[in-house]
Amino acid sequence: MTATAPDLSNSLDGQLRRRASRVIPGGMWGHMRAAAVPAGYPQFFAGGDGARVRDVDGREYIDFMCSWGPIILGHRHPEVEAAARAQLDAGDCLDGPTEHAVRLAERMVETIPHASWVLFQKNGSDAMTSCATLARAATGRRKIVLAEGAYHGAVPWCSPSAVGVTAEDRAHLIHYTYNDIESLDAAVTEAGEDLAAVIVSAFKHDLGIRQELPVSDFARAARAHCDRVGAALVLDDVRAGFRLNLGGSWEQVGVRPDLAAYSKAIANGYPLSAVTGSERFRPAAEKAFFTGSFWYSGAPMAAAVTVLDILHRENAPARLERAGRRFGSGLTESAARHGFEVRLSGPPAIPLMQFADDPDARLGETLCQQALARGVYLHPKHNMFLSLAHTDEVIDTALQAIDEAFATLARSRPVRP
């Protein structure tokens, strides 16, 4: 029997969608909308353990999205849960931060070579907006140079959506092409003496297109431009931070930023983000006003201290790269075995999978639906993520199911004359 994606219309998930449509605009918001994944994918989840998640109807999946990046150790890692629970039991949102704020800042400064200080927030948009503000505060300038198509958050100055955004919100942005030194040179020249910052992503991870790792010459050019005019080099490490290199993702190319934004994996699913900065930007960080009533909560910071300890202990980037290579080679071999060409791009631990000659991603979506029906949660257009819970056994189990999905896809492919 051919497995198919489940019909959710009469499921608890379907019921929740109908209820949500009455009280939540569009039924759900942002990238968590089920419309962002193929038909048949669940919208609502009940729990997760290790490398697996469960939807509200009790179906379990090996999870290769890791909650869209935050889960780096595995869902509900016992050491992290114990640390967070201890602080929750004592109190989380208090009249001020807990000691974990100091412990975590110290641990991050020890871990990240460019950092001499840290500020904490709640999500990646907070951190990147803080970086832009700090760059302007420190330099007294306005222009920010950033890559065309790059994602840096969901607030007006950088949102991928233009709905509700004014021209004034983006009046001082100038774009370049990632890894293209000529376009970077032109953007910096256009900014002139008003250049406050050059923003770079850990790697090019625009939705639905082939990913690019940073080229060393491009990274050095970005650093040189900032050094020449006194602007800030800002690294958006929200998506990749701690997965590629504990000291920062651009350690791989030998270039260090002035400011960097972290979130996603910092607390293994607890809400937290951070800005790290060099000594030159400390005065601006002391003067600028950043705050939020929930930014000082103790449990996420307690979780993050434990996460960093585990990442160091387990040599996490090396383990994640190895797991990613095992997963990636298995995907490409399985595809070839059934007559398909699959292209992987991006770092092994954060891979994007695409079929050759599949511009509308229909093949990718069908494969993902078939994999979902066999208990594996993939994504056809967005980076996937691996965690330390993706052991060899887990990956091999997933690959067996994915191989069956490829086989079904091959049987349904039209025969060309």
Ligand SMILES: Cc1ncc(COP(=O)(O)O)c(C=O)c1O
Second form
Amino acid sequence: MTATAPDLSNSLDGQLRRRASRVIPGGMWGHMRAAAVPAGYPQFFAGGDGARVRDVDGREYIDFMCSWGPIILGHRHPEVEAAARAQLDAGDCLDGPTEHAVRLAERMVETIPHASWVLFQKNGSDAMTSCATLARAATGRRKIVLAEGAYHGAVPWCSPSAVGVTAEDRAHLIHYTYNDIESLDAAVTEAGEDLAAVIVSAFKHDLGIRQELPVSDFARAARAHCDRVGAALVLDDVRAGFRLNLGGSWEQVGVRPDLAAYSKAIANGYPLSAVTGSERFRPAAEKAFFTGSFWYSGAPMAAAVTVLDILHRENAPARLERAGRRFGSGLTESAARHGFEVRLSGPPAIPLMQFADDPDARLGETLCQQALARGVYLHPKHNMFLSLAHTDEVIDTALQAIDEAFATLARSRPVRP
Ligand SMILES: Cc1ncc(COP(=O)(O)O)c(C=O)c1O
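Hand over the structure of the form predicted in complex with the ligand; the form predicted on its own is what we had up.
And the full complex, kicking off with our chain again.
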């Protein structure tokens, strides 16, 4: 099979990479390195509109990453832009928060059944770290039980990397296997009287492996353990929050957390995260110290109020699920037409596509490169994201291009002896 990575060395992207490699360690930080996009993918972008993004060389793609999650309404949604712009024009970073902070907290408390208060921050890592701190502050205990392989942020206590992390940073963490009640029981038993929190992800969305939705018996077992010993059930809804259910992603399994972390989609791309909590955790939230220089910024909160209004008005989770199903079944059918088997996993609105029998994701990467060449931005290992801008027409246009990508892949497939 021939690799299809275009030569970008003379492009503006190529030039920026060369310059970046001199002044940015490794040429790039973060998830574009860790969850590496295939060779030939652009690293630098110039803009986005609706379901499309444009790289610095002017090539446009139908975007199935949605900025790795934040874009839920489409890039530069006009109502959200207008709300953010009005606050930017009046001043974004002031001596304290704007009235949007109160309006947004009220709106979130109305929308999320377990929430009776909200704290605002910037990133998902901030929100998850605050949840751990609040659980410990409220219970006076230390142990945190969390799923093996689950991503909760890029800070020492939970980073997937061990570089620069000490054993002390990770002291008091005990792991279980997602959806495995026995392993959860064992972790909780090991924590004993010292259990402060059980952390759960909205669904199992570890990089490069089949995604799993939460099983309701498992969710109930997690809730029961926390109730029995007075620990906090913490839902990490950073990735899935508002895409699956406006009330929280575990509404589907009928289990409510005590604390939840939101970020990606809440402001359609503006930097904001939030911790929501139940009444029992209010005193701890009043006592603990959380802040950041930019945590009062008004424009992201103005954007988020408008995002929530639109998500309610458009019945967003149902529409996103429908769009995801159309995309997923189109992918599966297209693959089959060209002699491949692909497996979709995770919720339809946040799907992961993998080829059967593709352990090193080589087929997946080549398909993505072929799709990119035809104007569709996919990811072979990380879950993708649908937005409300992914209309039937946009999805069908993308599927047509992806079908051509599968056809090319089939022609270059090595014949097995
Ligand atoms: C489930 C989950 N938790 C936490 C985080 C960390 O969020 P952030 O990158 O905004 O710090 C992420 C980011 O991808 C995530 O997907």
